[in-house]
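Shown next as structure tokens: one chain only, the form predicted on its own.
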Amino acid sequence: MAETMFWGFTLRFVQSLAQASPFILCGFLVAAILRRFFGYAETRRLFGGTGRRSLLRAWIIGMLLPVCSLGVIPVIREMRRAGLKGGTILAFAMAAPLFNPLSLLYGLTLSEPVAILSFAACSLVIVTIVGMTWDRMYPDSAGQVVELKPVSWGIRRMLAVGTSAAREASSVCLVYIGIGLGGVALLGALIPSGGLQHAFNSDNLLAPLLMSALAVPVYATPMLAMSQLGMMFQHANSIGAAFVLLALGAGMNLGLVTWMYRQYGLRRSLVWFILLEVVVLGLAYGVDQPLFPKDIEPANHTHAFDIYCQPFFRTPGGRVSLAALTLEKLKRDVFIYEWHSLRLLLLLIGAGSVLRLTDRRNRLERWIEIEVPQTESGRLDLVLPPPVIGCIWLAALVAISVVGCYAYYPTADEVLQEMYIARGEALSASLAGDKTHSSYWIDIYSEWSRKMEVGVYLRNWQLSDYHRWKARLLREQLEFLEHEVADEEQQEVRRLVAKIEQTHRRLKIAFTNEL
């Protein structure tokens, strides 16, 4: 038991890093541009001051940055510094890990997309309220700001913008990092393996308010939500849930808990967290019923929450260890790009470990920030003002995430070419009742159904009913094939093997001929 536990703790960790470590290094280098680029004074004046409107602009910046809830870490410390009032970054670190131009994408590809545009709006809704009411509350809440000197132009500010983010990657930045990946691997270590299938039925009346309890110590990447809200549209489950889940699961972290507390008190963050729970529980019973997807069969289960819980059904037998199983898992299941973005993940944290261990006094940030007179430029010169750069930076990060929607969701061809992989190793490991290998190949199959789905949207702005109801069909015959396996039922397992390769030259007829 204790063996488990230990190694469903590791396994969730490091899942958990991995899937974050992309998110955590533009949180990085977004707060390191606000730092260097913008400086404290356009900062305030990007995000609107201490006025009203401040809250309507967090949450726009929000929502178009690509970071989750352990990215904006470092985002709100910065933004911290530089004086904003304490509504205003918390409606910030609330909005911007719940959507992305990816995750966005994803979501309208799900059964009810009006289901995704009202959960932002409501998002909107939540940091307005929570936001205004506790700044009316507390409007000292805004921190001491000491201004930083201007950089001059040239390989100086890059140098700025590069030693700052080494510096805040080995920071207490870690500390909460840790934290908030911890409260997700505890749940792995926790909760048994498929306890929470039935908790989140549509029938279940308390089904947000449990989701209320668990979501705050969940971590979930944007991705990872919009995944798990499509699991609980298609099985009908609480939509309830499924919008605590979002707006506390992705928008809120142990480690976030943690800084807030040790920014703004006890008392204050009580408050700030009852004024939450309200606004949140009271939109997710609001909502319930109106998004209740009225085509789909309510079913009496889901697994969307099976992340969360422990990996391991039991200790395995003979020479198989839990840490080979573990091994094995980390290389199934963390994906190319997640293992080449926590590298530079771990190089940043060691560069800033270097130059805090062998500059503690802050030397190359001084001999950085010591005026240079400027020399006339050339007549292809351009040199623009810091806060010019800074925007040009951000606005990038925009654009890259939203040409990456076109690499992460390719055209339905490629995707067709893939799901031919994936159907015969689905399908031939069902024949031959290997469940651990049917389950893996089953998600990765039903995963690209999606994807075409997001593909074909992005490419012509619009996606029939007809098609979203061929993928949902293949979807709904892989995830019973998923069950009969696991009960060995190996009859059934052969009928809808037959039915599903029927489906699938369906779907590829659907997808190339019928657009």
Contents of the next structure:
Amino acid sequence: MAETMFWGFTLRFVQSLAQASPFILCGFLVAAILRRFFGYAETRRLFGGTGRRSLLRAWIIGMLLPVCSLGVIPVIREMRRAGLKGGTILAFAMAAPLFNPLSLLYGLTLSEPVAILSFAACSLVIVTIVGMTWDRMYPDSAGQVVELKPVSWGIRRMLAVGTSAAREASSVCLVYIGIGLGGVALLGALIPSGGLQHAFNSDNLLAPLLMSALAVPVYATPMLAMSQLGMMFQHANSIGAAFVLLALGAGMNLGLVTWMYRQYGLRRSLVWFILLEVVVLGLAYGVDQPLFPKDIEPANHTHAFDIYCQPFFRTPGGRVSLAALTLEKLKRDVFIYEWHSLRLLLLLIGAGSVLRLTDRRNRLERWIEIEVPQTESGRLDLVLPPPVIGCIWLAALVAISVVGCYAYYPTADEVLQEMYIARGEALSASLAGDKTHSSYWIDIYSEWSRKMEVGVYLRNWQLSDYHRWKARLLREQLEFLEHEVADEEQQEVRRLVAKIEQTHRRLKIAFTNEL
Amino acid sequence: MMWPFHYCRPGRFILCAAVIVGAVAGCAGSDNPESEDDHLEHFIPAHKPHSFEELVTELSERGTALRDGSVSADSTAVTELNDIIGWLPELAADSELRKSDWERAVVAGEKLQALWQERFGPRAAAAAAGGSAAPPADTGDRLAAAIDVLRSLVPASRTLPYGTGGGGEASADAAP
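Any chance you could show the form predicted together with its partner chain after that form predicted on its own?
Let's see the whole complex now, leading with the same chain.
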């Protein structure tokens, strides 16, 4: 039991860290850009200062930047140093992880795209109401500002971003990130395998309430939250709970809560939380019925939250140890780009730690801040002001995430090639009765069908109901297959495998000949 | 420079977090999710047809029976018929119909739904109870016409498009 919990914790911690690492890296970069290129005065201007518009600006900037609820921590620390009001900072912290270009596109191709647009509008309502009320209650929430010296042009300016990011990566920020990851890992240690499958059914009136308790320790990247919403819509689970998952699961984590507590104290943090819970739950119960999918028969379960439960259904007997199983799962489930990001993150943390140990008096920063006379050798050799470069950096980040959409959601032809492999593995494993292998490949196969929809939508800016139905039918049948394999119903498995072959053929024709 | 870990008290925090998360886990999780009573199910109503062809037959038979009055137009019969019309896009997509034919089927289904509401919907029932105007006389003909459109699509729903597999009939699709 204790061993299962330990390895469950370890696996979920490393999986979540790997998933979060690209977003955390992005967060460190954004924080360094704000610090070194914008400076505190310009950062305040960027976010609308202390005026009312600041909440809307925080929401818009948050929506554009590709960060998650862990990656947002270095950014809000920088916003706090810049003297922004607590409402604005917390509004940004809540809004930034909810959507990014990748996840918004994914959401728009769900069977109910209007639901995602409604969720986005609701998130603006949340940050506005909660932020304004909180700012009115505590108008003195802005911290004291110690202005930074501007950085001179050239190599110093380039180095400034790196050192700033490295120092932040080895700061207390890392503790907050660790706490955030610890929350989701604890869930993985404590909740029995599959223990959340029936908690969020559409007929459970308490589902949004229950989700509001679960969602805070949960950590979800924007993409993960969106795919969980997709699964909840597919199973016609509680839509209110789905909304709470997006608002609190993607928008919050225990690390952020700890940061809030340390910055604003227990009382103010509690007030924020109560306000947030009231608004989120009010909206959740409000949208539950209007957005409920009409054309789906509700299932009595969901698989969306299996990843927050113990990863091992039962202790493996005989020779296979949980440590080996954990390693195998990590090798299998963590994507290559996530490993690369994790290595880069560790490198940044390492560099920051070395810098802290070898340069305790910030001599490097003082050298960076030495004023250098501006020299321009020709008409085209311009020295751009730091905020301009900062804006270019931020715009580039947004542009990269938009371009990244085209790589993440390839063309239908490329997806069909990937699906060919996944189909072979999933169906042959199902016929062989290999539950683990079939479940793994069924999920991949199903995910590719979603990516195909998004890829087509991204390139044509439309996706017909006909194509949506073809992909949805495949996913539904794959879900049935997974259940039948789990129940060891061999005859049903054979029937479903034949049916899926047929559905795949139709999907292929629809996406190659009838777009 | 202060080392970051001066700031936090890990022991106290981990204890608090474990209590909170444990409480959440206790409230949310069930110990034995895979027990027999807790079986993972997708509810499929008994009156759901297995294929597009079967759906058209059901619509035709149930519609005729309701129209002729050989079956009482009680709420169950009308609700089931509405359900069957609602499944049309799904079952049409789960057949060999090409996009243009699928769109024709969906349009016919929408027409059928509107006509059906006109004839047996709550407003028609209220009007009948109040003794006011009956639905237009040609509603029955228009219903029959819409079902005819669907019936005309049945052969295409069985035929493999683009000559895949020799352009023959996809017999597996008709099977339940």
